[in-house]
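Just the one chain here, laid out as structure tokens, in the form predicted alone.
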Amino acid sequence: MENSLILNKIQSPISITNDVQLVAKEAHISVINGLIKYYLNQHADQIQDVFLSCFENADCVADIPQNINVGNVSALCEQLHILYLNSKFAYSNGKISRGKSKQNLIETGSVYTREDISYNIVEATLGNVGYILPEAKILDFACGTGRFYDAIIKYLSCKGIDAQSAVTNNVYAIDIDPVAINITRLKAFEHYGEVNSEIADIIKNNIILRNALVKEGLYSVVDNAIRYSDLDGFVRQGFDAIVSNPPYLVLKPSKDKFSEESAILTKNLVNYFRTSGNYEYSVEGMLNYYQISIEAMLQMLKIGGELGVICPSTLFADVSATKLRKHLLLNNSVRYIRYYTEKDPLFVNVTQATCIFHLTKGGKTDCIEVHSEGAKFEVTLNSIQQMFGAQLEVPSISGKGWSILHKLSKFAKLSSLKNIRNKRGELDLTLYKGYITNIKTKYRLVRGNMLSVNGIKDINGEYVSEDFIASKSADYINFDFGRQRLVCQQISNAASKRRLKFVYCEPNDILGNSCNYISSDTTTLAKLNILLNSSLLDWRFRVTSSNNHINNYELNELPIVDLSKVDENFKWNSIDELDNYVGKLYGLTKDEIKYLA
């Protein structure tokens, strides 16, 4: 029924384009409208008064077949518009077929809750509410479809506050998709009987077209920017409740994955988040959309209203968003946190790693709960600083590993060690590349695919002039060149089981910035040998490593016993007992072990 809709639609007499894409689009709209419009006669008086007020692109409206059951038509609506964003559109041999893809999430970061993940976010968001909840003004930001505004309904009844009351008084939705938005109001008017055009101005005036964002003002770069005076003026911190499961896009201007329209407009919009000065704690690094929508949500919520979101996981982990992290840890009380892999089935055509975190405006996180690897636990603020300092990392780890966290947190990190110097390879493979030659001369490349954990594979043939000398400063030639050093790759994919490879290069070896190194003096670096292959620090890498990144200063961060304890000399048949015997230097127990390899 879903395909058959909108291929019917598209298949009829259309003028075909070479925007096929565009086309479906234009039908979608119309068949969603059709649907829409097909309940309305069903339920209105003044059909076309209520169509026409409260509806988007409302002149782009299908004949619908009659036989559908109209009890089905919000959930149909939502349906086509998820097999729609997960679609793309083909023209060949005068027909128009439809094959799964991802464009469209890419371009809008559209992902769509499951309707019990919902529910469970909005009744641990609503449950802290307190006894202002039948007057709670409570927004689903970024609705989509209305998954959140649904659930907001239902958990209201089971208080008793009627369904329309809440429609009327209560629940605020906001999005920029009109389609998306039509289905969500469309779900409004299904909590009423008959519906007239002054049911329809309350529906449309709470459940808005709007790009929550951007702000209303002299630097506005869409025509659709946020008022204060929309959702009943509530949007400068006037809610006593959101919950949302924000897009996630990273706003990368790319005129090989966007059209050249979407492509300006997204770099108008990465200059409007850094310069407009409405935005703090998440234009740091490569801006996101999740990022930036928690702090919109932040800035609208009162303070001491409740939060609750779904978003990636990288929020308590990766380095760009520490700012943000911070900001909700020291300035708010963050309470609960539960952390799903990218194997959870929670969304359609979707691999992420996500987590669901509460929080209330204002004040300082205490306590967290914390549920993560099918176990239940709390974490302490106090902990996360003395574990991660002033990164505030909350990993998605077990109860035992955050035991073993405890522990590492005892011992000097690598940065701290005087006689070491840890840093990219020398040879930037871009910017050098003059200097590389298929010649030999006595000084080989090495770049990061040459690494393996039995030692650098000659599989290049590449070496490099010694003109590239000249080109390095005294602090290298005097540190590092004509050293044998410990290498590491700079790229290794993040699902592998192992992440950390260290491997001895030669004294005339030239490193690749494809590469990290380690130079130090031999009795130092055969030390650290022993404990950078160990698993025990592969996984402290893992924990908050995000990305197929291996940073340096990733790597500093790493925790390093005593070296005086360490036997230079010491040799391993297996990595079990070189896991036993780096684990008994950082004071681990058997099972502590265990569960790291």
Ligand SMILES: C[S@@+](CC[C@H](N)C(=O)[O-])C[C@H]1O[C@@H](n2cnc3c(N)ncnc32)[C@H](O)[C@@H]1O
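Numbering follows the first chain given and starts at 1. For the two forms, the rigid core is made up of the largest set of C-alpha atoms that agree within 1.5 Å on superposition. Just so you know, these numbers come straight off a predicted model, no measurement behind them. What changes on going to the form predicted in complex with this ligand:
- Comparing the forms between these two forms on their rigid core, the Cα displacement of residue 168 stays under 2 Å.
- Once you line up the core between these two forms, the Cα of residue 413 ends up 2 Å or more from where it was.
- Annotation for residue 295: C-alpha shift under 2 angstroms between these two forms, rigid core superposed.
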Second form
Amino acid sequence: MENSLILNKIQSPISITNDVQLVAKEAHISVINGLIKYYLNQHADQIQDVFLSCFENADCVADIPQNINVGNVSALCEQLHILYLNSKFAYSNGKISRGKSKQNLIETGSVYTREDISYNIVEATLGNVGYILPEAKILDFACGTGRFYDAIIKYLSCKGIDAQSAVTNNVYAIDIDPVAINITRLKAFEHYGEVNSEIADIIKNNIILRNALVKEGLYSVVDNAIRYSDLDGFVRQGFDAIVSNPPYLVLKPSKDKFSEESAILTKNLVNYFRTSGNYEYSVEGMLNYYQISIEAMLQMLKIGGELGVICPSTLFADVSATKLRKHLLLNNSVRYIRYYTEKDPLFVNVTQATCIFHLTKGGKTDCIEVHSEGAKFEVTLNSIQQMFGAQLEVPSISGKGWSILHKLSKFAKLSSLKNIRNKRGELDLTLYKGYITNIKTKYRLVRGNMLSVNGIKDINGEYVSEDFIASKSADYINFDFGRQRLVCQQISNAASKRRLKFVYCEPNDILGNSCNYISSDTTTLAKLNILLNSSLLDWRFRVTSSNNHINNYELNELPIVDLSKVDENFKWNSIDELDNYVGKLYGLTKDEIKYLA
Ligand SMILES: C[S@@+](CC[C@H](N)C(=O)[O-])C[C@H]1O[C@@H](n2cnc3c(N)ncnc32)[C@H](O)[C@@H]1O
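Could you please show the structure of the form predicted in complex with this ligand, as a counterpart to the form predicted alone just displayed?
Let us now look at the entire complex, which starts with that chain.
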């Protein structure tokens, strides 16, 4: 039924001169509007004025079969819109066909929230609003087809606030997608069960089509920027509660994915977000809409207001989100985080490690209730500071993982060892490629791809010419050159079971920058070789590593037990033997050692 509604509508043109995606888009808009008009017609006589004033693109309306059950119209519209967002259209031999595609989802960041999840978020957010709930002003930010909007109305009804009064007085919504906005407005009409222009005015005022991230003013680069007078003026720190699944979208113009026009818009938007002065915490590094959205929501929320959001879990782990994360934790009270892995079936057509978090605006975080890997436990801001220092990561690990981190936080970090050097390989493979030769010299070139758990494999047959040494610093010559060192890869797949694999190189080896190395005296190296190859330090590394690189600053963070307690002559026949030995040095229980294996 859903499929045929759109395809029937767009079969009519026999020859298509326009872009087929645009033709399909127009057909989609007209079918949704046709359905909305059909609904309104069933509820009142003269609906043309209401339709024209309250719905977007109202000049684009398809004729709709008259046998549709009026009670199903909004659900049907929603299904059609999801289908459209997950589609790409093709045209051949006078026919248009539909294929499954993520293109629309990626370009618009439109992935809708499961109804049970949006209700849970609403319940936990509004449950904290307190006695002001009947008067509370609540925003569904980036509402799409109104999954959160519905959940808010349902929650308020359970609390004795009737749906019409909630639509009129309490609930607001904003989105940039005109079709989705039309569907949310239709849902609002359904709560009244009647249609008139007074109701239409309320709905159009409370559910708005705007770019929620670009504010009116001198630098606005779009014509649908949000105005400070919108949503009854509550956009300036006026909302008591905001709930959202904001768009996840990396703002990066790419010629393959975007038309020239949208590439220019993306460039202007990037410039706006970075330079308008409206955003402070979410505009470092690569721009992602979900981070900018969180900052925008905080600006719309009252001090003491409640925020409930579902977004990528990189927020609490990634370096790129550090500034925003610190703002959330240090200038607000984060009270709840629930993690989902990419394997959890949260969204249609999308796999994404995700989290839900709740905070109260203002104050400072004290104790967070964390749900992860099926367990629930509490983590304090103090312990996060103690374990992760300035980065304030809150990684997605179990309660047992947190208790191991507590133990590890008592040990000194690798960076504090005075007699070691933790560095990237000395030969930049691009910059110094002129020094690389196939003719045998004294100096074997070691690339990252030659490293294995069993040592260095001679698979490349490359050497380094002697004059390379002359180009290096005195420190390198004095402390690293001509010594046996411990080496690991600089690039290692984040999904691989073991990331840290250290092996010894030969004294005359020259290391490419696809390797990292540690140099020190032979006793210290023997002890570090034991610790750095254990499952414990590999696990600790993975807790805060979110990309495919092994960076020296990440190695610097590894906890190192008092080296006088490590037997440099310890030998192991299996990883279990090594893990038991190292686990005991760090004071782990048998259970904890097993957990890491
Ligand atoms: C991840 S979807 C979530 C939709 C809905 N909240 C839900 O959970 O089902 C994100 C929504 O953000 C909207 N969006 C994208 N950019 C926006 C912007 N600049 N301003 C307002 N809405 C935007 C998209 O149209 C889409 O509906």
